[in-house]
Every structure is written in structure tokens, then in C-alpha cells.
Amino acid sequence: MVSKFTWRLFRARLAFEDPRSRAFDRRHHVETAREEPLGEMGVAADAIKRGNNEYRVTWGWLIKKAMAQLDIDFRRYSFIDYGSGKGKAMLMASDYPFKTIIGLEYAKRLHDIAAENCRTYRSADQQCHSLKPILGDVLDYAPPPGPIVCFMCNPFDETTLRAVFNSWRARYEGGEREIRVLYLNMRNIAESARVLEDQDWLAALARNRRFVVLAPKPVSPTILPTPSPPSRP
């Protein structure tokens, strides 16, 4: 539960960051900054809480700071934004040479805006032009085979978040082990501590108050018993 004091501080920070977010939109010919109640974005009333009630754009500097901690060959990885909203993280990820970039969103109107943003985005630094916004439920989605970066910024309630992490664990246990998880929260990732602390198959590569970068723990080599020498006749 987030305290009233924390909410007041967060609202003040949102107001401070809003001009920066709108400047990003003007610079790149997109629209990501405006907050949107999910009930007005095509989400059924009984599903609004799954998406934490409201769309808010993720601060660009926070996305960039988390992305800078990735220890990967970007060209081998697909980037997947779980709860992609209007697509800002997708757009910023396209300034890296990912194999492809996918955004998953269950709110029809947010998805439509993201699709338009992917079409109109302009950046001299863009290196990936394969941007694929997908309308659908993250619980029904299977990532493409191969290495993946999974990005999210506090998009789900605890039940949905836990189910998504469980799907990644199943993928890992099935042999797809090149996975990176970027989990962000513009207030504090400690709000999701109960889920994050249960991920005993993952280790933190980098962490601060607002983001954590996770990777699978190394697989311990199987130690075979030393064979006994043959008995002498």
C-alpha cells in the first residue's frame, strides 16, 4: 500500500517531469505524455485494476538509465515491452540495434496511439526499425524464440505480475536461458518486493530504488562421480 505522503511526493515529481515528457513528444513527432484512465482507453471495468487503473508515461531518463545496464549483444535480442501503453519504451529502445521490438498492450486506444507513434517517430539515433505493437493480453502471449529483453514499468497488479514472471521462469526451465528483465517503478521497486523476492532463478545485475536489471543465475555444472579404478585380479 502506497502512503498518502508518498503519493503527494510522486504527484509533485510527475508535475516536474511532465515538461520533459512533452518535450520528448515534440522532438520526436509522437504523443506519449498525457495520462489516461484505463476505463476510457477501451479496458473492461473488471480488468482495469489488472493494469493499475491508469496509463502514465515512463520518464525517459529512467528508461535510458536502466537500458545502460544491459550487458548484451543487442543485435541478437528481441525487446519486449509488457504493458507498453503509448509505446515510449519501444521508441527509446529503437535507438539501440535490437533484432526486433515488440510492445504488448491490452487497452485498444493506447495500442492504437502506440501504433501511430511507431509510424511517426523520428530520431537521428534510431537503429532498429522493426517495431511491432501488439494488442492483446500478456498472459496469452508467447515471446519469439531466442534471446529476449523483457521490459516493464509497474504495469500490472500483483497477480498478473507474478503470472508473467512465472511464464518467463517456464521459458527458462524449457531451455531458453538468454533472458534479461528490466523492471521499473517510478516510485520504488520495493512496492513489488513480494514478487521480485520470489524470483530465485534470477540475479540482479544492477539495482537502485527505481529499477532492477535481472538475469538468470548461472547453471551449476553437473559433477559426475569419479569412476573407481578397476579391481586387480
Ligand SMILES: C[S@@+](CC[C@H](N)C(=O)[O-])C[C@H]1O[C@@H](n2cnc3c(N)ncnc32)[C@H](O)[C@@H]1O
Contents of the next structure:
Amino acid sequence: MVSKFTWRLFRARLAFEDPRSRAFDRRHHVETAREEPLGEMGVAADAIKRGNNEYRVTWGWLIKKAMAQLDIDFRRYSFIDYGSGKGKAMLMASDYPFKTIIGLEYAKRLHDIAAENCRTYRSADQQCHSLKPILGDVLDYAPPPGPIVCFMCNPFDETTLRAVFNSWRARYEGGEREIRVLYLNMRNIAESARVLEDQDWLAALARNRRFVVLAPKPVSPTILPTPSPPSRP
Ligand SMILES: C[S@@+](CC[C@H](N)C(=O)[O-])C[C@H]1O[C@@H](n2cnc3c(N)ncnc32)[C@H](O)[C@@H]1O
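Right, the form predicted alone is done; let's see the coordinates for the form predicted together with the ligand.
Let us now look at the entire complex, which starts with that chain.
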């Protein structure tokens, strides 16, 4: 539960960040900054609550700060935004040389805006041009084979978040070991502590109040039994 005081502080911070988000949009020829109630974006009434009710853009500086902690060879990895909204994280990820960039969004109108933004985005730093916004529920999605970066900014309720983490764990246990999780919350990632703390297969590579970068714990080498000396005749 987020307290009224925290919400008041957060609202003030949102007002402070809003001009910066709008400046990003003007600079890159896109529209991502405006908040939208999910009920007006094509989400069925019974699915709104599990998507936290509203679309709210992620602050650019926060995405940048979290991305800077990735210790990977970008060219081998697919970037996937779980709950991609209007596509801001996808667009910012495209300034890195990812193999491909995928955005999953269940609100039809937000998905359409993200698709348009992917077409109109202009950045002298853009290095990946394979941007694929997908309309659908994250619960129905299976990522492509190979290394993946899974990005999220507080997009779901606890049940959905847990199900998504379970799907990554199953993938990992099935042998796909190269995975990074970037989990962001513009207030505090502690709001999802119950799910994050259960991920005993993951370790934090970097963390602060608003983001954590997770990677699978190294697999401990199998200890083989010492061979017994050959028996004398
Ligand atoms: C915080 S907003 C998106 C921020 C976005 N990642 C960005 O870069 O600015 C979270 C998004 O998750 C979407 N979402 C919530 N639940 C979802 C689900 N089950 N499947 C797909 N998208 C979902 C919402 O519609 C909303 O657009």
C-alpha cells in the first residue's frame, strides 16, 4: 500500500519531471509524455486493475541510469519491455546496438501510439532499427530464444508480476541462461519487495531506490567424486 503522503510527494515529482518528458518528445518527434487512464486506451474493465490503472511514461534519466548498468554484449541480446505503453523505453533502448527490441502492450490505443512513435523516432544515436511493438498480454507471451534483457517499470499487480518472473525462471531452468532483468519503479522498488525477494535464482548486479538490475546467480560447478586408486592385482 502506498501512503497518501508518498502519493503527494510523487505527484509533485511527476509535475517536476513532466516538462523534461515533453522535451524528450519534441527532440525525438514522438508523443510519450501524456498520462492516460487504461480504461480509455482499450483495456477491458476487468483487466484495468492488474495493469495498475494508468499509463505513465518512465523518466528518461532513470531508464538511462539503469541501462548503463548492463554488463552485456548488446548485439547478442533482445530487449523486451514488459508493459511498453507508448514505447519510450523501446526508443531509448534503440540507442544501443541490441539485436532486436520488442515492446509488449495490452492496451490497443497505446500499442498503436508506440508503433507510430517507432516510425517517427529520430535520434542521431540510434543503433538498433529492429523495433517490434506487439499487442498482447504479457501472460501470453514467450520471448524469442537466445539472450534477453527484460525491462519493466512497475507495470502490473503482484499476481501478474509473480507470473512473469516464474516464466523467466522456467526459461532459465530449461537452459536459456543469458537473461538480465531491469526492474524500475519511479517511487521505490521496495513496493515489489515480496516478489523480488523470492527470486533466489537471481542476484542484483546494481540497485538503488528506483531500480535493480538482476542476473542469474552463477551455477556452482558440479563436484565430481575423487576416483579411487586402481586396485593392485
Ligand atoms: C508504466 S506504463 C509503461 C511505461 C513504459 N515502459 C515506458 O517506457 O514509458 C506500464 C504499461 O504496462 C501495460 N500493461 C499492464 N499490464 C499489462 C499486461 N498484462 N500485458 C501487457 N501490458 C500491460 C500498461 O497498459 C501500461 O501501458
